[in-house]
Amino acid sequence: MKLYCLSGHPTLPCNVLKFKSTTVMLDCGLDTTSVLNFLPLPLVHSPRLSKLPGWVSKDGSLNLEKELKECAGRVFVDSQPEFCLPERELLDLSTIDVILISNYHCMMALPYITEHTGFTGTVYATEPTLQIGRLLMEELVNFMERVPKAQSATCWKNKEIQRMLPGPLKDAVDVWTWKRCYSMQEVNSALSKVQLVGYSQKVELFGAVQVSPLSSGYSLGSSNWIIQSHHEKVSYVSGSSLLTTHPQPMDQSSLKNSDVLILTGLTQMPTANPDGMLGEFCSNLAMTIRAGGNVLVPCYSSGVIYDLLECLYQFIESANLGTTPFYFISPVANSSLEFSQIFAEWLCHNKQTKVYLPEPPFPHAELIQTNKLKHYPSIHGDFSSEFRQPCVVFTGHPSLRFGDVVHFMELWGKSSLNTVIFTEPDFSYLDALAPYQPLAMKCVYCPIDTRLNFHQVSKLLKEVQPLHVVCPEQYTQPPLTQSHRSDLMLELQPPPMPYRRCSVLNLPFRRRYERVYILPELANSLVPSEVKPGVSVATVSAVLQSKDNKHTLQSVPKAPPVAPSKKRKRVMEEPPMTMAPKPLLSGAVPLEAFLATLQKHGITEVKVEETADGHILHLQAEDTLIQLEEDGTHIVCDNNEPLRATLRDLVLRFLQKL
């Protein structure tokens, strides 16, 4: 069993498991942190960005003015932002049979895999994962296509040139594999290959293995996966949460008895408590509004935003923010808010019960009805006429490189009354803000990441007790910035097997069994013999048929009677002779009783020697050796066939024939 690791990002995994003749891809996360190296795409022409100076090396030998621009001491690529794809050279991706998706953030690279590698398999995901994943992809495509860039920068990717660039461009890895965003056509084609599954539903793969999704408690429809055969079990834990938020709670018990547990997607903010961050979010928002400023929240169009809106719903009245408008701007804002209300069976129990009252499970429905929350597809159209300040704007993209958020950063960045509050943990907020410097606007970092932290995961692993744990190498050492914090890493016995991008792990498996079925008529012909109390054994002669990874024992077909013919057939055509199988022997030869039997038959001069495996009997007069061992008896006798046959018969008296 092998695990191929195609992504180096621990929370955006992409691994391939070869298990029992099936090749299974576990998630295909898209590492979007690469976009931080690019200039933002403004929706409205930005004089500031268009006047940025081009970059020339200090000695003047390297001039990339057209491709690279300098801003506040940092160098950015002036081109359509590109993404770091999962590794595509480590193995032939056309051989992948199935792709299992754990949550909508971990499927963003799907079109690159299904449309450009010769993939012909099936993708399995839950319904909310598919639908919200579609919205996030649609939003990403929309952001890119709204602001097309004519030029594509490639010179800077040349290894010799990249080496001479200032950091962080100099340190960017695999830049040649970075790709522009896919098209909507590719998204639709990729998602047409998805087959929907429900929690605990068992899906057979070619009769060899069974896969089943379990609730992971992180987001709507998010799953952990069990991949098992009759005798082996692999658990894949990705993006799980034990906190009580809107999704169904995590199913932990089904992860027990795993031979291998592959662990990814832990919290990116192990030191930040989500509840504390929510409190800080609300208080900073209120402070800014009271001072007459605007609040910008760069976020994804699904996920944490539902919890932020719910938290604000409870907070608005107590903080006297009842008249402040809240705007949610995204090409998919309307669909996202509606979807969250209709996936009732994927929600936690207390939200499910509201559906039958009837009440909307999320309070943002009430915020929309009372006009406190308004949603728009973009800043153009209705929004521009209804927009009033001070206000709170939720919009994407959290990287601040594309989407409507770029416009608000340009619009509000010059005033210290305004605040930008970062809630998504995927991007370093300092890197995200770099192309907007110098910035007067206040910045607050409240990363809300509800995924498992190291304390929770250690407790979980103690309960489910897998034999082996596999995880990204980042989890086996403390963070670089806090090297003294040994509590911010996984400490397990035996130690976890770490992986990094492009590594191939041989997973340790002890069991070597296969399940074999026996046909009723063959079972009927068996004659069991009791070898010891409660244990019976029967010999079987059969034909083993293996088809679709199922193994069946069938009766040996009888040779058809040969019609007498005058012509003499060639020897080759004669049916093979089936010989009766030799009887199997069981039992042990007791030393004292055997010596007494030899004496009765006139063999008296016997020298007994003890060995590690049993005894050696030396018949001195006959010059013969008898080796009595636990699993066999050997008679060594030169040119005395009658004696050998006699001794064999004496040994057989003590053994049971099957």
Contents of the next structure:
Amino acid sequence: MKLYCLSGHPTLPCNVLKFKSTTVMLDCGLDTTSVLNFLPLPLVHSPRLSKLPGWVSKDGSLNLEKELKECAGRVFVDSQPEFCLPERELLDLSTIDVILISNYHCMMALPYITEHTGFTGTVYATEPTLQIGRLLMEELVNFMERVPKAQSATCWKNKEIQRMLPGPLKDAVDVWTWKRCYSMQEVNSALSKVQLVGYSQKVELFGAVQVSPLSSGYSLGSSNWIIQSHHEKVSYVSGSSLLTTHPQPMDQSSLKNSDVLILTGLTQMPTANPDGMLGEFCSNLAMTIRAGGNVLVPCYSSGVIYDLLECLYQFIESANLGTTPFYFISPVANSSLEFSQIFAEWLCHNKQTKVYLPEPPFPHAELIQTNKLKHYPSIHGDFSSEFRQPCVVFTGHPSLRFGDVVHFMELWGKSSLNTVIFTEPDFSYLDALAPYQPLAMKCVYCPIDTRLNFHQVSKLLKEVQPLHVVCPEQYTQPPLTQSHRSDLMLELQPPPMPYRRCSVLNLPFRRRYERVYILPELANSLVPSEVKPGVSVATVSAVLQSKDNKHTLQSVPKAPPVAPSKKRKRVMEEPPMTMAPKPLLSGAVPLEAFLATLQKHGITEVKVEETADGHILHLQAEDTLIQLEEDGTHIVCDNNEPLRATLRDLVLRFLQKL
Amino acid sequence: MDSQCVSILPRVCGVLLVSGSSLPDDTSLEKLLDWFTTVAQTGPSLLEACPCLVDFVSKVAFNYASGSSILSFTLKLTGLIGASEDGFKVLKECSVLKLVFNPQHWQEAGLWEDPCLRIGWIQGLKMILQHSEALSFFAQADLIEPLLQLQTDPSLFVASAANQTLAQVLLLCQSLSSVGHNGSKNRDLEHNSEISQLPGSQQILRLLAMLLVRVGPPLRDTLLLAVMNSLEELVTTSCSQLTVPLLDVILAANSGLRDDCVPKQRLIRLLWAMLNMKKPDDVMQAAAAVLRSHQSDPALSAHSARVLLLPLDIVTGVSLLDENSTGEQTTLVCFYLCNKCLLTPFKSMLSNPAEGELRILITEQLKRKSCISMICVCLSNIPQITLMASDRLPCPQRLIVTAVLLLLRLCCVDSSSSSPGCVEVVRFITGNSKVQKCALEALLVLSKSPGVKMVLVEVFKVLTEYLNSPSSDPSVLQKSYQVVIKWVGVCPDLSCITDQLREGFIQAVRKRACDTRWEARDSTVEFLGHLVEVPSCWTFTEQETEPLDVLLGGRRFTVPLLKEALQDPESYVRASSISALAQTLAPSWQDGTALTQEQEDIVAQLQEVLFQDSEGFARRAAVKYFTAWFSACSSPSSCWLLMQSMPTVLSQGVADLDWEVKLHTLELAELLLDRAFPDPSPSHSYAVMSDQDHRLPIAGQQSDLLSSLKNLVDWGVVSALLCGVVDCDRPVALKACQLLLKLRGIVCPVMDNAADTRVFCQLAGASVLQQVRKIQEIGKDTHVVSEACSEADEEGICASVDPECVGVCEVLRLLDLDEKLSILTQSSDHIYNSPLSLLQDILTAAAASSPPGQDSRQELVMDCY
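Condition change, the form predicted alone to the form predicted together with the partner chain:
Zooming out: every chain and molecule, the one shown earlier first.
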């Protein structure tokens, strides 16, 4: 069993598991942090961005003025942003049989894997994962295609040149593999390969293994996966949460008794308690609004935003923010808000019960009804006429490199009354803000990450007790900034197996058993005999057939009657005798009783010698040896066949025959 | 004593004898006993008052059939009777005493098993042991043995009562030292010295501690000598459960002894032994106890301080304990300790080998979750440590402050600071609000330490960090605010607070004012109020300014925040913001500065609160705001807004649903009353004024009084009082009644003669008017109102159509205020709590339980369902 690790990002994993005869890809997350190296894509012409000076190396030897721009001491690529894809050279992607998706954030690289690679397999995901994942992809494509950039910068990627670049650009890895965003056509094609599954539904893969998604409690439709055969069980734990937010709670018990547990998607903010952050978010928001400023919340169009809106719903009244408008701007804003209300079966119990009442599960419906929350596909159109300040705007993309958020950053960045509140933990907020410097706007960082923290995960692992744990190497040491916090890492016995991008791990367990079926007629012909109470054995003569990873014992086919085509005199008239198998013996020869029997039969001179495995009886008169061992009995007797037969029969008296 | 009670007491006794089980409720016997106790204490003698009791007692003593509760009651009653020497004689004469207090008697009857009876027996005995007669009876009857046995009774109550009775015996022995009862005393002591099993030991240690505090020198010395060996033995066996009681005993014994006496030396040695026990928890407890008891032995308390500071030293790596070794060395030691290396080479580096061992043990414990309690013990004893003389302290207080600050940093979730100290402990204390609170509490106390001004900036930074941290618990925020107030209060020089620090602090406070948790908002608002009251200080420009200005930029910042808080959904926050506004504005009221528009807005908002707020807290605070304003204001009459608001506040406040709002309103009315009729000023008070002098310028007085009274009526004080006096809440009515009496005392003597000067006042609600009328009817004058009105008509002063007008003086005269006062001063349940009612209840219950009445009682029960 092998694990190929195609992504080094602990929360955007992409691993391939070779298990029995199947090749299973576990998630295909897209590392979008690479876009932080690019200049933002403004929706309307930005004089500031267009006037940024081009970059020339200090000695003037290197001139990349057209490709690289300088802003507040940092260098950015002036081109359409590109993403860092999962590793595609480590193994042949066309050999992948299935892709299991655990949540909508972890499927964004799907088109890169399923299109143009020869992939012919199936993708399994739950319905909300597919639908919301589609929304996020659509949004991403929309963000990129709305502001097309003809130029594509490639010179800077030259290894020689990249080495001479400053700052983070110099250290960016695998820049040659970075790719521009896929097209809507590719998204559709990729998503057409998705087959929907429900929690605990068992899907057979070629009869060899069974995969089954379990609720992971992190987002709508998010799942962990069990991959098991009859005798082995691998659990794949991706983004999971034990907090009571909107999704169905996490199913922990089904993870028990795993041979291997692959652990990814822990919280990226181990020291930030989501409740505290939510409180921080609300108080900063209220503080800004009261002072007459605007609040910008760069966020994804699905996920934490539902919880943010729910929290604000309760907070608005108490903080006297009733009149402040809340805007949600995204090409998929409407669908996101509406989808969330219809996935009742994927919601937590509390919200599920609301479905049976005349009220929607999420309170944002009421916010929309009362006109407190308004949503728009973009800043163009209706929004521009209805826009009123001070206000709160939720919009993407959280990297601040593309999407409507770029416009608001340009618009509000100059006033210290305004605040930008980061809630998504995926991007470093300082890096995100770098191309907007100098910035007067206040910045607040309240990352809300509801995924498991180290305390919760160690409790979980104690409960489910996997034999081996595999995890990204980041989880095996404390975070760099808090090296004294030994509690912010996984401490397990045996220690977890760490992986990094491009690792290939041999998972430390061997397959020892295989299930074999036996046909009824063959089973009928068996004659079991009891060897000890409750245990019976029988001998089987059969043909083993293996097909589709299923093994079946069938009756031995009767030899076909010889076709009487040619009348030729046969040398042997009768078919060869099928020898009846000799009975199998079992049991042990008790020494005392055996000696007594020997005596009865006139053999009196016996010298017993004790050996490591049993005894050697030396029949001195007959000059014969009998070796009694645990797994065999030998009679060494020269040229005295009758004696040997007698002795054999005496031995057999003590043994059971099958 | 009430003759009626005396007359029915024999019947009650009869009832108790016959049907003890049918009491109205299970507390009635206790109440009866309480009543007897009061009678015995106040009257001449219980038997004189109730002669039938002896008969009752002797009858019960021979009647086993009575219920255990009656028996127990009787035993206690016997004790009560026998407590006086006369009573004792009577009881002895009718030979009840021996019978009642003979345990054998009850054992034979099979009643001794009942703990109820045993406790009755003990308490009876305890009550009787007041005089020498009783003591000789106690000795002759050989009651010491059963009493000692009861000390280890399975019932905790019995055991404890036995303990107390034993103490009583000893104390009585001591006071009657002439009486020779050494036998019993010695036996008691012998018993004490046989401290054996754990539960028994705990009881005996408690008894010992109790005795040692109360007994005088000769007995105490004997006692100490008798138990010293056992104590030493107990200390050496060192059982954790006994640590606290043992310490109590040793410290109690130690407190009264002179330094040079022998037992004292042995006790000190014992304390040393306790400070060297095996378990770190026990040692810490012992050290804390030593410090709290203000030991006179300097070495002992110095060592205790070292022990208590050890965890802090280990956790933070700040070398608090070793003045000789450098910080680096200590750090090195800590490092090795934490890494489980062989420690022997480093032992020598520590000044005290025992301390080195303790350090190892504590370090081990700090790696476990139980480290929290240990660190908390350490922190909560820092106040005691700071009280010590500086030469006895193991390190300068400044270092302790540094260590506490470092600890606070380690506890803060957001801080990335690490310490050179114990690393493992960080995972337990980070974000632990218990440790945070204890450390903040310690920091609060440490503000008084000498020479800590230097670290003010550090303190301020850490506190801002806490106030800013999203994971701070509201209680931690509250504590942080308290510490800010304290430190700012003791540091007269705030010049070190830079603009950057101030900006960070302001941001934090502003954010907390918008917190989602009301507790955090509440503490913030309270803090804003308290900050105003911190005395003024010096800034870097050497100008005297208020800390509020230095930290937050003054009222410009706080008043808008507080006004926002007036709209808070949580009533506590609204109430706190009102109080804080009062505190904030008080200085401007005192100065008499002109009102701003902002203040006018606030008054309008407060009136709204008074009218509309659904919660009492906010309304109470609103009334108090006006009280504060009125009392702070140098000349209220010149503040038009204040005086204009008075009628509204008073009329609304006194009609409130909440009795506290009403009471606060009446307090405001009292202020107005005092202002209208000021007491003779101090300069005149010593000038002897004859009655005549006082009355001489009667015409002038009348006109003054008249105008003051008119003012009072205009402000709405009189209507508020009249409204309050008929209020259904007793404290409100009482207060109003007292104030009306005061008003009557001032007004009526002067105004009586002047029939032509009438002041009328309007009554607010119709119901109030009705009640006043009712009172007037009781006062047998039904014509006052109509008369007043008709007279008013004639004079044209009062609108004839207004039937709600009453003449102030008439009402004051006609209301029977004195009678009302006497009724109101009695507690509201005085009728139901009277002994007569108790006795009657017992009789009625008995009657109800007898066959003919049985049905009705059951019906009653049914009704309840």
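Take the two forms, superpose them, and find the largest set of C-alpha atoms that agree within 1.5 Å; that set is the rigid core. Positions refer to the first chain, counted from 1. In this text, all values refer to a predicted model and were calculated from it rather than measured experimentally.
After superposition on the rigid core, the Cα atom of T33 is displaced by less than 2 Å between the two forms.
Taking 2 Å as the criterion, S21 does not count as shifted between the two forms: its C-alpha moves by less than this amount when the rigid core is aligned. Positional change of Q314 between the two forms stays under 2 Å at the C-alpha, relative to the superposed core.
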